[in-house]
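Let's start with one chain on its own, the form predicted alone, as structure tokens.
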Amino acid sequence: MRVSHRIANLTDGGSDGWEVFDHARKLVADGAEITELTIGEHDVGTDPVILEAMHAAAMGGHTGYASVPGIRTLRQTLAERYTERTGVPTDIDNVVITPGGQSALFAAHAGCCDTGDTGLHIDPYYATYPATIRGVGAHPRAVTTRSRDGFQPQKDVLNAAAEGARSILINTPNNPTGVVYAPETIRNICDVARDHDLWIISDEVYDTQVWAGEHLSPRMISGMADQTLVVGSMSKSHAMTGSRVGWIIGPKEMISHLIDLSTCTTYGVPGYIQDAAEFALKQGRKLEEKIAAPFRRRREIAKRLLDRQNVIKLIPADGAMYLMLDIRATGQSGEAFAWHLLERERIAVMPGESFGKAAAGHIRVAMTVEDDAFETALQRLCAKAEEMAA
């Protein structure tokens, strides 16, 4: 039997990016001793009083179905955190709970895009964005950035790719590189979006993960609430990979059409879960910072590392748990680079082909061992990457 050519066509025909990270981990199976620097995956569990606060909501007897749009209690209080936080009036009604930030990305793209529509997208770009849009029937658009310009996204290129385009995907703190975007290419991107009448995806998952800077949500941008829809999640905030618990703020009229789908499609996230999310949410940045800073001393042990050599270029590591390293001076792909750096040195990182044409000649190192694990490898590395170049 055929299968539809929406879901065989996913990836396009080519490659999903993660043949490295797939071999890592069956090494690792095997037995072998990998230092694994590829997915953002924390090096510590979900907070011991979050699973307290989860095992108490469940033992509690909230198993059974939860309400779809999410409970109501954790919508307010993700409505007065963004209120907070952002300065923009949100309430319950501009919030929907999904399960985890992945289901909330296809979710606002089925909510802007019909079939044979364009979503655009920054390259370089979380492996699964291209899919995600092809997913819903629409066409990925790449918007390139360059190294150069710290993978900035530049007005005239964003201008040149929303012709005809329904919408537009960005991510700040941004998964691969590490950068923030500069108030004014938050500008840009929303100038942009007015001139060509284009839904804004922001993705913005990392937001608590920011070491340098300030994060600048296009929904703060005046004007731009009604036409911007902010994707969040658990995951990275409060170390909570595993419980799947994400998040659409957005205007009212498409809040209710996505509570609509998730009623036909997941059809809720399960309540004691919510639960914990909620706790999680009311112990504030303490906790946030507690998550982060693992991330926040190890960009200073790279950097320091880093200043010491000259073969590699550190693109801007602003926010986010990654570090995106530009190795074109070792005459190798990204590619190659990860292969070899995996077979010789058994450390794995992601190549930044996995993420994209802009990304090629580029690696991206995740943040996320112990810190004199991260610093070992990290010296090994650039031991490869000088001895590679010579």
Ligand code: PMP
Second form
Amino acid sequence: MRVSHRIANLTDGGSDGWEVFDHARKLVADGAEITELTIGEHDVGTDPVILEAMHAAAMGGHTGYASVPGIRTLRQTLAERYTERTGVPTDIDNVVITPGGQSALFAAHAGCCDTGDTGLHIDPYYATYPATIRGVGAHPRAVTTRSRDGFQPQKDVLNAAAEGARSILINTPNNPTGVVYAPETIRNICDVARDHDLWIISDEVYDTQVWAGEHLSPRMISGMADQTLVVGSMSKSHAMTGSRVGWIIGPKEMISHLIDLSTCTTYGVPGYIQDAAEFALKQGRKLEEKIAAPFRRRREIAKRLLDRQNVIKLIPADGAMYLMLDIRATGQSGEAFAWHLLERERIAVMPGESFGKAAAGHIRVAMTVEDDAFETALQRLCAKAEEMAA
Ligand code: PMP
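Alright, leaving the form predicted alone aside, put up the form predicted in complex with the ligand.
Full complex below, order starting with the chain above.
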């Protein structure tokens, strides 16, 4: 069978990094009790008030083809939200609705990169990034960050990587590290993007989950709105992962091309889902804070527990629903540690190596089980690490 090179090589022949997760899911399916701290899925479902709005919209007849760029009132709501929260004037022609953040990432790269171009991404990275860049026919180039810099990209490394590239994909608050980029990091990224004429694709799907510091978007830096595409989503902010609704905010000319792209790829997002998203956004910060609260609480639990030992190092966990733990003092790789934890302790975490070379010797812990189970799992994880390091 002849499969296009582009599709056949999405993972570049490498592992997709999901082996521990897949095995944990298989054990669960076979009846084992596993504490799953793997993927970024809330332990609560979509709030019933949002589901009621969705139901009402569907019953009200919003089940036909919806407007491809997105329903005007949802785009308007987002335009107002971005204007208010970022201070950057944004109107509906700066907004296109997409089926989730992932398809927005794909569309954004399709908008920025031609076949054979180079798209930068930061390592460690959300697992789909390199394949997303390959998916549009471009070449991913990793910008390595270091654990000892708190995984904040450094200007010299950015500058060296930027030579000849077309775009840079960043993500703050960050998955997998839980790091929020410092204002200086954002300014450095903008300087490099300006100097090398790069598009910035700014994945901000965790922008409502900031526990320390502040979320700063490169689009807010003077002069950068014309070369920045912001990717957003209802998945994390409103626990609507399965609804598949997200967006891109960008310059009007680019957005009009991305709308043409939507016509020939997704043909829009179901109207009743968009109505539910609009309803959810109009509930304001109160609902977002309710959805974010469990992660804020669990981060405190984790900090308290991790403060009591000195084998595992917590990377500053300032945002998103994850903790990145440096377990190198155990003498194990992230992968070996994760397998061991799964087999001996029935706790599933993601090896750092699943997110790139820069996170080797680390594990990512998703704070996605209820508080008591989370605390017990972390205690056992720490005990195991201490035993290995002894
Ligand atoms: N970006 C990041 C950093 C993510 O962690 C995720 C989901 N885990 C996405 C984008 C995609 O989210 P969705 O497609 O559900 O909006």
